[in-house]
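Only one chain is given next, in structure tokens, and it is the form predicted alone.
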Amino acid sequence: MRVLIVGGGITGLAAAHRLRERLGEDAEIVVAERSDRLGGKIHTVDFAGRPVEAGAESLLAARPEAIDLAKAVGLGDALVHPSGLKPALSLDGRLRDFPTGTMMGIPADPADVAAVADVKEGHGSDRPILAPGADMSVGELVRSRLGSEVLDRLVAPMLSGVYAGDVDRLSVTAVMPQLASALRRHSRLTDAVAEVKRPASGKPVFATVDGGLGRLVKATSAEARADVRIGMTVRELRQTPYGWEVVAGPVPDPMKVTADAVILAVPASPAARLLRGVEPEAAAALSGVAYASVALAAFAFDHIDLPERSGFLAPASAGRAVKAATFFSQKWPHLGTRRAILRVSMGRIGDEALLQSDDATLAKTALRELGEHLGQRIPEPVAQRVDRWGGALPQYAPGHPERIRAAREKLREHRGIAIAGAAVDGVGIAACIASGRAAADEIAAQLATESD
């Protein structure tokens, strides 16, 4: 029995895992990566003397499905978190607190957020804000609930930071699943976001692995025993008679690799592409997914006075590249404080010209907004880098959901295929990690039927 995995991210890694788990030590499972290393949008780097991620750069330990991988592969016990440091709003050239009690942004309350934001609560009908099987975007959601102030210095910011999207090109049912339920019981959007906002336990929201999230990476591949294939380009795509075959390596020498069953784990053009001849309306669901592309400079200082905080968010309307900063030294207490290290984000989905710039001329910007942002002359950092990461956040679109949902209906008549990651299932290492799980799951239940 041989499954084969296009894509060597988490997402990936975490369907191999899964399916060793389920299919036992005489399955043979295949990941085939197209780059020269494995682990996707995670990438930890040495950077002065620290392991520091140059991409994603934690694991939500709100929800389960990362801290359970890395319990798995015995990564438990190196679990960390940050500290209790807030992040702040950069709004009218100050630092200002990020108001508790939100939802991405949007309060249950509107007088905890009336210190930031002119709070404008419409009220339409007496109908539910949803009506079963709609979707609308997070904007017009927002600005038609409690005005364009909410959505412009809360939201946005918060969207921006997470998907570098425009919030009204974002669906409101894939970017926020549980809301979008509660807004199809209630008329006022307040009373949804109180219904589903998870009271505060005092358990933190992040955890990292003390040593860089490159460790789980390495821990997953390990445990999951597959057979990795580093640089191997996965172009073409065959169902058979018994199974799948694909067409990968270098267009002058190609291979062929026969499968049992298929996952695709890579971005949804890609996916797209392989799909096209096997199953056309999947494979136009996945075209229509668009991606925001991000860079990241990361700066090291011998001394830098920082506020006490763990970083900050800045709106759109600010009119600068900068969109948020990670006090990376004061956010995570377990790297020691012999150095500050910062990491700044620039890129917002549309900001394809700013990230063309050379590396020098990224970093020059990044250390100049962030000088405005902080209100002081930021010294001459000691190490600096920049990450490019283009098409690297996919923007869900309103009725995306539905659109997967129905493009995975569309796989099923062919057996033995499956989409998962963040093109499919969401942004982030959890997110990741249950969706290549869940595919996974797929994959075994049908292959033990047939099997029987």
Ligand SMILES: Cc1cc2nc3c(=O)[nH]c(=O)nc-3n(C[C@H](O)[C@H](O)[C@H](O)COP(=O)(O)OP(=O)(O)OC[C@H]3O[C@@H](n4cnc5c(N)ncnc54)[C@H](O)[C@@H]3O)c2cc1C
Given for the second form:
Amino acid sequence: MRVLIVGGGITGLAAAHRLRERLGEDAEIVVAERSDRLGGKIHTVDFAGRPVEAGAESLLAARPEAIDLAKAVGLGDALVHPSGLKPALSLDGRLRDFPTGTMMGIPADPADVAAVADVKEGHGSDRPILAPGADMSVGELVRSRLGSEVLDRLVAPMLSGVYAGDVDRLSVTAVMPQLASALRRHSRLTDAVAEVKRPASGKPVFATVDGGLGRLVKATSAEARADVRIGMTVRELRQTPYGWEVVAGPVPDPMKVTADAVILAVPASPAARLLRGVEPEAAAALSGVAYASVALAAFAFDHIDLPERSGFLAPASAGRAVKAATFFSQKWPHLGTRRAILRVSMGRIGDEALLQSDDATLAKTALRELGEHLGQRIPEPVAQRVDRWGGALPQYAPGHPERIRAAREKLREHRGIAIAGAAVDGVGIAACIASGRAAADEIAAQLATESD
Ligand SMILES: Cc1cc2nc3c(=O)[nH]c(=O)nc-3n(C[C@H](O)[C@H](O)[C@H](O)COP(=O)(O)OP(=O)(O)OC[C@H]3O[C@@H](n4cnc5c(N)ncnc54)[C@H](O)[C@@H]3O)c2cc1C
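The form predicted together with the named molecule is what I want next, because the block you gave corresponds to the form predicted alone; please supply it.
Starting with the chain above, the whole complex follows.
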């Protein structure tokens, strides 16, 4: 029995790991990865003598999947947590406390955010905000119920950190599924937030792996005992009377690989391309997912005075590129204090021109704006690097979960094919792991009924 997983990011690797658990040692699990390394958006690099993340930085520990996977692949003892310092909000030329008690910046009590935003509570009808099956953009929801300052100053910077997106084009149902389900019961947004906001449990919300998230990638791949084919681009996919066949490898030297089942764990556009000839409706649902680009500039300093914060978020303002900064070495105490490491994030959807600047220009812009946000002269860094993540963050438009549900229903008619990953089920690493595992479970169940 052979299962082919297309895409060696965390989704594909979590799927491979789960398939090994479900199918046992005899199954052949092949992971085809186009680039020259596993991990996709997870990429730990050596920077200024320390393992630093050039891509994704933290695991959500408030949900179980990422932590469980880390433990299952032998990294339980390597899990570490942030310092507990809070991020600030850069507003009106100074750093302010980010209000506590909000859900992605949306308050359960307007008084909680009154110090930083003028709340304009709008009351709709007494009917629940979302009708069954309905969806709306985060922008429309927050602007109409709490006013534009809550949206622009709090919610947009929070979401921009995760999606680099346009709040008027992001689906509430996709990006805040628990809130969306409460919105089907409540006519006031604040009541819905109050229902779903978890009381502070005292447990850390985030975690990472000492030595970098690259270790999670490596350990998951090792434990999956998969046949990993690095540098293998899958370009065509077709169903045969016996299962599936893909065409992979360079155009002048194509190679055919057959499999009993295939899991597509790639971004939306390659997934859509591969599915076009198999299931055009599923391909169309995927090709409608837009992507935003971001760039990260990392700096190391021998001496720099930083506020006692984990970093800051900055609302969009004309001409400014920096949307967030992480005081990496303050946020992650396991890195030690020998050198201060900062990571600056730039780029929101529509800002693509900025990201076309060369590395030196991007780094210079990041340092200049960092000084403006912190209100201080920034010393010369001892090391710097720029990482670009072009078209890396999916934008779930209103109706996304329903379109993906329908696409999956169509794909089930074919048997032995599943889609998973950030393109469909959520950008966070924990969500991607859950998605990869669910795809593996579905494929394992189908293969089991076939062999019966
Ligand atoms: C800058 C940045 C910071 C982030 N920070 C965080 C964070 O701190 N915490 C968090 O939880 N999430 C974070 N995320 C999001 C998270 O990292 C990603 O959503 C997640 O890692 C995506 O995993 P994936 O496996 O679904 O996709 P990817 O990581 O995109 O992996 C897909 C893989 O498929 C390969 N591929 C594509 N086409 C083909 C093909 N035709 N044939 C073979 N292989 C192919 C690609 O090369 C890639 O390796 C961040 C994302 C970015 C960009």
